[in-house]
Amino acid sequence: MARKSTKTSNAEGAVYALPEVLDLKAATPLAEKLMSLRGQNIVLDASKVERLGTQCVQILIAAAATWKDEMAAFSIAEPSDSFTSGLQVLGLTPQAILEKEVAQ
């Protein structure tokens, strides 16, 4: 069973752990929890992720165009080897999210 993501805080701002499998199911929960946290600099820890799907993937390179839009930092700390080689498999690193630019 997957574990309950959790959001603590830090000198950072809020930090929210990223549930283990990040799959179409995960897609509409990670929006609407990332959306709660808009506004707040935000650290995603993705140290425990062990699946990731292309809508999540979708979901983070919108989250991360807001918070930049917004002038709040977004950060991604802790990638698992599987968020990572997920990412590699579209061709992307944990980098390239946060870089990414959304067309408007």
Given for the second form:
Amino acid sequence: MARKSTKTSNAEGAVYALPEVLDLKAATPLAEKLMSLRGQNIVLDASKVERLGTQCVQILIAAAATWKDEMAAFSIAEPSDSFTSGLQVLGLTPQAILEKEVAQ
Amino acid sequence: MDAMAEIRQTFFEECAEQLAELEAGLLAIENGEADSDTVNAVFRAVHSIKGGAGAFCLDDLVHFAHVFETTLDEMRSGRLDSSEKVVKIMLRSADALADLVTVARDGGTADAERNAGLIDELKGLVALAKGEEPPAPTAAAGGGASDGPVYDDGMGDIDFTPVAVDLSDLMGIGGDNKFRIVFKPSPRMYAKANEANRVLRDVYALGEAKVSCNTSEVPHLTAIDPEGAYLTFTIELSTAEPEEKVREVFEFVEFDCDLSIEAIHDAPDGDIEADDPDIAEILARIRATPDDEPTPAKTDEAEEEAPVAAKANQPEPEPEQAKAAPQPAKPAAPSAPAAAKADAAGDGKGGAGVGGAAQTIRVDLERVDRLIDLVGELVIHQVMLSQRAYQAGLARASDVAVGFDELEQLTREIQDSVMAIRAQPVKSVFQRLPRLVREVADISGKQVRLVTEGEWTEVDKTVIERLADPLTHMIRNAIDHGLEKPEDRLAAGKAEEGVVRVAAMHRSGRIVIEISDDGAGINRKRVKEIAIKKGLVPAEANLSDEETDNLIFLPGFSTADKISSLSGRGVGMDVVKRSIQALGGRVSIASRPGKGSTFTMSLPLTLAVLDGMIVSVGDQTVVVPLTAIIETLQPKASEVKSFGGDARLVQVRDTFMPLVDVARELGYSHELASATGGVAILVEAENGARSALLVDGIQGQRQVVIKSLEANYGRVPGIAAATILGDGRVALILDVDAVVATSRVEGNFFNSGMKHAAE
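Having seen the form predicted on its own, the form predicted in complex with its partner chain:
Everything in the complex follows now, all chains and molecules, and the chain you saw is the first one.
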């Protein structure tokens, strides 16, 4: 997770454990949760994720861009296999999510 | 009309257009004039019909269209040759499709047996096309969109046990077919609980796939709609499966996503490489606007809703993707007509056709007619006004007079433009002919090739509408009576296949339509025998060839020995002739034994206005259509020669032509008018024969509004119609051909042959 080191301040930051199921229904709560965590460094713990829906991926991408925009650290820790393969199916990697450029 | 009925009507209007497109395309293919765009257009036409039919649950139609489309797809991808046999089957399928559309619209039953047969034939073609392909089970052909779902509702599925998978486990085996798929789900797709990753997994199962995801549209977290759709996937798939197998994967989401599937031949070409993502991006951007709206449907209630319901309720206009038609037109959306137009006009190679196509609107014919009536009145009043002004002593050079001139020009322009609204190419009638010819040829067991010419010749809509019936009848006649049986043709040293030629052209301000065949020509001996047997002519009558030919126009005449489903019912050419005459037209025959016959009908271009020369005949004012006039002259006594009885000739330069005394022909006077006291108007009849009309004087030249005499009074021989002059009086419009012809054949016991006698 290369991004971790980019922010020199690194240190603490909130850790948010992503829920096991990130399906369609989880999209709105996830977006709300992430919104509430804005403005601080964040580590998303993806170790428990078992199911990853496309819309949640969109939200994670948006979040990554937002954090980057706000110069705060955003990282994904310990992605589960399901998480990684879920991304892979969509042609993405955790890296790709983190590197998402700022959208207007 | 409620909204649904309105949408339905739009759908059927669309269908009619698509069917015309389909037929035109297939005929072009048949004639070898097709390029890839034509094939694409044909494919799109069927696809659009299928898509629309799906929305209205017209299962039969969908099913047939689906099979048809599958076959066309083979042709489109070049796996199926457009051989004659193939095109013939396709043409018949197009007919069947048209029937199904009609049945869907008007009720009734389609010929299920024939359709089933055609479906089998179409499937046979698909199988044939697949001949060289690696194992390709073609369940696709039979399936149809109405089959059960291919996959369930995605993530809500409890049986779904996520396992750590290496993607290679998911991947099928690669193959020779390479496709580039651009797949952009819309929020609706997610709202129906269809998961993009589920679809993608299905794609992986087909072969080796490389997916890249375009995330550029994902907005800032603050702006994101958690249930929106922002990702676009580009998949490079290499598979052993054929294209429709790939399409099948998307079958249940195709209404809810932007999808383009494109076969890549050879090594990926640099151009396409660069083009496609760009276009995808542009399209995605266009799409982004409506899609940003939160979707009303909730995820949990959207169990497995057919695309249908969502379609019909979908209010927002959808920019249509003019790609190689993975997406059907959406008749349910208000924007559909325009979109479908664009779709049809799009070049199929990937240009976004939305902006490029000509814009059209549909207008009630009634409104146009009303406008034309009003403009007609305007013209009359403008003429009246200027005449009154001059009568009141206005100087011709005054400013007011100049103003009147300008007004006249303006009215004229308005009139021309309004007429142009109603002018349509005869193509719309000609288009129906190929099918007619095919059917008649089938029934009569003859081989017929139809050649049409001048289909862009424009003529007023009212004329077109009333043209179809007589034309149909004449073509039927040409095939049934005109052309010989194949064996007889061979015996006569002709090609087995008969040719029926239909040509339209403008000639002397009228539209002339010629229907000719290369058959045996009219059997004059037999025609005469029958006419005598039926008591239509006296047995001792001595008839010229033309007169004999014209016997077939007599009521009750039929040459058919036996009554077939095509003809022989005694409703024949007399009906044709009457309906053409009612239009102010004429029909004539030219027949050469062994070489074939030509029927020529000539009709006025419009039934609304006419440029005419206003002349005095006796104390009447008569209008001579300007289009018939070549020149006018005042005959000198030395130039007028009389011969036999009171017939006269006038010498014009070094030719003689008959001098027709109009006043006498119309019954205004019984005395011979003095040739030197009047003006001779040189006219040319439609057959090219020239005559001189003798009138008392010329008043001027003007555009007149035609008022039908038949509708308001009754048919008068020699008179085409009437008009209202500037002073409010009614003037009759001369039917030049009829007047010229009558003057020749007076005393003849029937007057059908008159035109030829003038020659």
